[in-house]
Structure formats: C-alpha cells, structure tokens
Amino acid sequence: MTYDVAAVRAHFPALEEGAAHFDGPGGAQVPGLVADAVAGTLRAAVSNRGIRSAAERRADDIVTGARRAVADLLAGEPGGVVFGRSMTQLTYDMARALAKEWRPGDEVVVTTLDHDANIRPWVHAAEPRGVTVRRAGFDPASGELEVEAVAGLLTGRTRLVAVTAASNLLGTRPDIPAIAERVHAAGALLYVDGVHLTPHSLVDAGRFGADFYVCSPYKFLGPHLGVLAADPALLRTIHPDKLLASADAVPERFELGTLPYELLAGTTAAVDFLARLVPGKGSRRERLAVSMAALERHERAMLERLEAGLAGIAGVTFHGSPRRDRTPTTLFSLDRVAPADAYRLLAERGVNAPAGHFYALECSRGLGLGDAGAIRAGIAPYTDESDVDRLVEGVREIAG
C-alpha cells in the first residue's frame, strides 16, 4: 500500500510549530487522536475498576481494551500485558522479583549494546545475592552484537539474559530468535528490550522467543508509559512484592496502585493509529501488519536519503555500520564540532537532532565516544523529505 506521509503529518499538531523532528528515539510526537483519547478519559466519569457503576465499568473497559491493543501490537496475550510507569521501572520491578530465586554462584548476562535500563536493574538485583554479571560485547566497527558473543557466556548457572531488540543508539538489530534458542537451551530466561524496535517494525514477541518483552508507548506515538508482555503462565510463577490487599491475579499483581486510565486510553489510540497508517481491512493485527510494512519502507527511504546527504559532507563520521536490517537511526559526529554544540546549532535552525549517549552509556564508551556521545537522528512516521533536507543542510552549514 502507498504510504501518504502528508496525510500522516496532518494528524500531528506539534508539527505546526515548524521544527523538523529527529528526536523520535527519545519520544515521538503525538497524533491528535491520542491526545483526544487522553483528554476524553480525564473529562469522563472514571473510578476504580468494578462492575457496579458506569464509572467503574468505564475504567475496566479502558484497562482491558489497552491490554488487547498491546497484545495485538506484540502478538501476545492480553492476560500477559503489564503496565507500569516506564520500561525502566518495570525492569527494576521484574529484576527484584526474579532475583528472589537466584542463589550465590548463579549468573546473568547483559550486553554492552543495551540501554542502561536493561543493564543496571540486573546488576543491582544480582550483586546483593552473590550472582555474577557477565557482559557480552559488540563489534564497535559494525555496531553488531553477534549471537556467539552472548552464547559464549552461557553456562549451566545462567539464569537470565537481557538483550536489546534494537540499539537505541545505533539501530542495530541483533538476531533475537537465534539468541533465544541458545539461551533456552541453557535453561535461562530471555528479557528483551523492545523500546527502540516496536515503533518501526511489526513485532511478534513469541516468534522472537522472548520470555519477557518490554516497550514504551511514548516511543510509538502514545503517552508516557511502560509495557511488559509475557506468557501469563510464566507470570504466575513469579511473586513480586505487593500490598496485602491488592489483587494477586496476573497481570494485576505486577501493577502497583491504580493504573493511569487516561494513559491507557491513549495507548489504545496509538495502536489504532498505527493500524490505520495505510488503509486496510481485517483484524487490528492484520491491519498493523500492512501498516508497519508500509511504514518500514517509508522510513528506510528517508534514512537512505539522510545518510546519502550526510555522506557528501566533509567532516561527517558515521558510527557503526550494522550489516543486517536496522531501525531508521543514524549516529554521527562532526570534525572539530563538539556534539553538544552541533545539537545547539541544529536546534537554532529548527532541527531537533539531539546529541549524547542517550543512556546507552556502555555502548557509547565502547564506540570510543565517551560520555559525550554523538548526534543521533531518528526517522519517525511523520518524517518527510523536507525534514531530511533541512537536517542535511543544517549539518552542511555547521560543518562548513
């Protein structure tokens, strides 16, 4: 199906301010339909979930509707969808819960390609229990994390492997199904950070082999929230700390306090918006498949245009050159211009392309960029050719 980027852009009020946004990897702009869903929920009568009053039933419908929407997005089960404040919070909570069963001498594996939110929670959970943390390194030249880099660290004491589905710094997409096969053969669990992949590609968490898959709605055009998806049967074996009176059912026992109903309504609206990026028929999952395929083609074309333009500018250095498919993300720096200065100068030109390590601190250091990082430009569903050309021209002016 044809991807009509002008029609897509018309749904984003923020674009009326005139900036060219390449900051989507840190948080996407929001369609008006999502904002309307959030505001509409806040204006309506909503109370704690229940069946007696209309307000109770509305709250319950919002929660169950959001679980179904996320399950359609990730090819999961609604009963295995857990909501939290953020991916970071959910990962810390799950790490603490799983660590209750770990013993001295056990091991967990993390990777230096990952965002720190999929490293530090496991380190903090492991250390007090005498659990060894092993780090799988990536190739700084290509930005690739090879399967053997992870598999070579697995032993009979490995309890969990945490790995990203796509690097938020480089866009690298490790071979998650192959990693999952090796992890499960070792008798360990696989925790996959899908925050940077979910906005750009149709996800099937089960096909990936992910025991846990986490992502963030605000990266795929929704409100600020975190999502964890897992098999409900697996979640029933895990016992997190919770209030005595709170529900012990799955997935509710993993959710602390009353859920933010307005943000859940916005999440459902965001998934529905993604499903309607191009016209189509069928179930929401079927429409998502068509829309995400069209989106991938559009974003790939914009990335190719961007990198071709940047490659023609003297003094531009790209970092990492992943060989396999990657998300539409590029990391680059300019000779004699500090990343923070380039970021500021681009912003003065109405181009939002931030610089830094973006919490992928170990990855940035592994690339030799230190804590300063580099300029990251991410393509989003609303990115068009004029946006790309503005970024390229801005970089050319700064480099010159």
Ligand SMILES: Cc1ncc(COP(=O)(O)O)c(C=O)c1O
Given for the second form:
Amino acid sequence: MTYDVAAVRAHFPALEEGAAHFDGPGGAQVPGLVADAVAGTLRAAVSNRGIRSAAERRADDIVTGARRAVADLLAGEPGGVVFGRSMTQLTYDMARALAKEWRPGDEVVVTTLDHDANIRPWVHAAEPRGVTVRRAGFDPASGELEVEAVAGLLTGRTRLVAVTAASNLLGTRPDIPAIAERVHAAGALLYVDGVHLTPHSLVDAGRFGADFYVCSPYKFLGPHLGVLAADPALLRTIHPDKLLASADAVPERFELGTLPYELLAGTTAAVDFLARLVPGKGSRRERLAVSMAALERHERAMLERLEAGLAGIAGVTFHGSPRRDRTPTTLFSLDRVAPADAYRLLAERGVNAPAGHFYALECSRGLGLGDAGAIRAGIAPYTDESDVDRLVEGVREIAG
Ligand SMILES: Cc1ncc(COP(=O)(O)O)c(C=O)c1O
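Can I have the other form now, the form predicted in complex with the named molecule, not the form predicted alone?
Everything in the complex follows now, all chains and molecules, and the chain you saw is the first one.
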C-alpha cells in the first residue's frame, strides 16, 4: 500500500509553522484530530468515572476506549493497560512496588544502551534493599546490545532485567525475544522500554516476551502521558502503595489519582490515526499492521536518503554501525562544529535536529561522546524528502 506523505502532512497543523522536524524521538508533532479529541473532551460534560450520569459514563467510556486502543497498538489486554503521567513515573512506581518483594543479595540487570528512565528507577529501588545492580554493556563500535551481554549476567538471584526495545540515541534494536527466553529461563521478569520503538514498528508485546512493556503516547503522535502494558494476572500479584479509598482492582490500583481523561481521548485518536495512515480494512489491529508496515517502508526510505546525503559531506561521523534492524534514527557529529552549536545553527535554518545525550547518558558516555552527545535526527510519519534535503543542506553549510 502506497504511503502518501503529503496527505499525512496535511493533518499536522504544527507543520504550517514551517520547520523541518527531526526532533520526533523527543516528542512527535500531533495531528489535528488528536488535538480535537483533547479539546472536545474538555468541552464536553465529563465527571469522575461512574454509571449514573451521562458525564460519569462518558469518563468511563473514555478510559475503557483508551485501554482498548493501546491494547490494539501493543497486542495487549485492555485490562493490563495502566496509564500514568510518563514512562519515567510509571517505571519509578513499578520499581518501588516490585522492590517490596526483593531481598538483600537479589540482583537486577540494566543496560548501558538504555535511556536513564529504564536504569535509575531500578538503581534507586535496588540500592536501599541491598539488591545488586548489574550492567550489561553494548558494543560502542556497532551500537548493538548482544543477547549474551545480558544473558551472561543472569544468576539464580536475578529478579528483573530492564532493557530497551530500541535505543533512543542510536536506533539499534536488541533482540528482545531472545533476551526474554534467557531471562525467563533464569526465573526473572523482563521490563521492556518501548518508548522509542513503538512509534516506528508494529509491536506485539506478548510475542516479545515482555512481562512489562512501557511506552509514551507523545512519541507516537499523541498527548503527553505514559502507558504500561502487562498481563493482568501478573499485575494482580503486585501491590503498589495506594490510597485506602481508591480502587484495588487491576489496572486501577496502579493509577494514582484521577486519570487525565482528555489525554486518554487524545491517545485513542492517535492510535486511530496510526491505523489510518494508509487505507485498509478489518479490525483496528489489522489496519495498524498494514499502516505500520507502510510507515516502516516510508521511514526507511527517508533514513536512507538522509544517511546517503550526510555521508557525502566531509567531516560527518556517524555513531554506531548497526548490523540489524533499527529505527529511523541516526546520530552523528561534525568534526569542526560542537554538537550544541550545530543544533543552534540548524535551528536558525528552520531545521529542528537537536543535539545532546537525550537522557541516554550512559550510552552517550559509552560511545565516547561524554555529556555533550551528538546530533540526533529522527524520521517521523510526516518527514518528507524536502525535510531531508533541508537537513542535508543545512549540515553541508555549517560543516563547511
Ligand atoms: C527510550 C526512552 N525511554 C524513556 C523515555 C522517557 O519517557 P517519558 O518522557 O514518558 O518519561 C524516553 C523519552 O525520551 C525515551 O526516549
């Protein structure tokens, strides 16, 4: 199915401001339909969830609708979809809840490829309980995290492994199903950060073998919040701190306070938008499969054009040379321009390609880029050839 990028772009009011956006890995621009869903919810009568008034029922429908939408996106179960303010908040909360059962001498494994939001919450939960944190290292030359790097750290005391499904710095994608097999054979749980992968690829969290899969709607054309998906049966075994009066049911027991109904409505609209990127038939999940496959082909073509253009410019160094599949994200430096200056000079040309470590701090340091990091260009559903050419031209000008 052909991907009509001009038709997709027409849905994004923000693009009318004229910038070429390569900052999607930090947060995507949003289709008008998503903004309308958020505003429409704020304009409508909405109370707390309930069954008596129309306003209560609307709130309830919004929540159950958003759980169904996310379950379709991730091939999960609606009853295992937890909403929170961000992936970071959900991960801190889950780490604290799981750590209640950890004992001194237990172990958790994190990776140096990960965003800090999938490292620090586990370190902070582990340290006060005498739980050892082991770090699986990635290969700085390729940017790959090998299965053995994780598997080699597993012991009979490993309680949990936290690993990314895709590096937000390099785009490399660890082999999660293979890691899951080893983690489960060791009797541990697998917590997968899907924030950077979910916008670019059809996810099947179950097939991945993820016990927990977290992502953030604002990276996949939705509003700012976070999502955690897990088997409801697993969630029922976990008891987070919660208010005495609040629901003890799953998934509600993990959702502290009142949910942001307008953002949930926006999340459903974002999933529906993704399912309609190209025309298709069938269930929303089936349409998502067709749409995400078309999106992947489009984004791959844009990435290839970008990397070919940048490769022809003297003084451009790419970081990592991934052998396997990766997301359409590329990280590069310029020999004669500091990352922060390149970022500013590109922004002055209307090209938004930020530089930094993007909170993948251990990854940036492991690559030898320190805390300054490098320039990251991420392809998004609305990226077209003219955007790519503007970035390449901008880099050519400032590199010279
Ligand atoms: C790979 C990855 N994980 C986690 C996060 C944190 O997500 P949130 O802002 O929802 O806490 C980000 C944000 O950039 C990310 O890119």
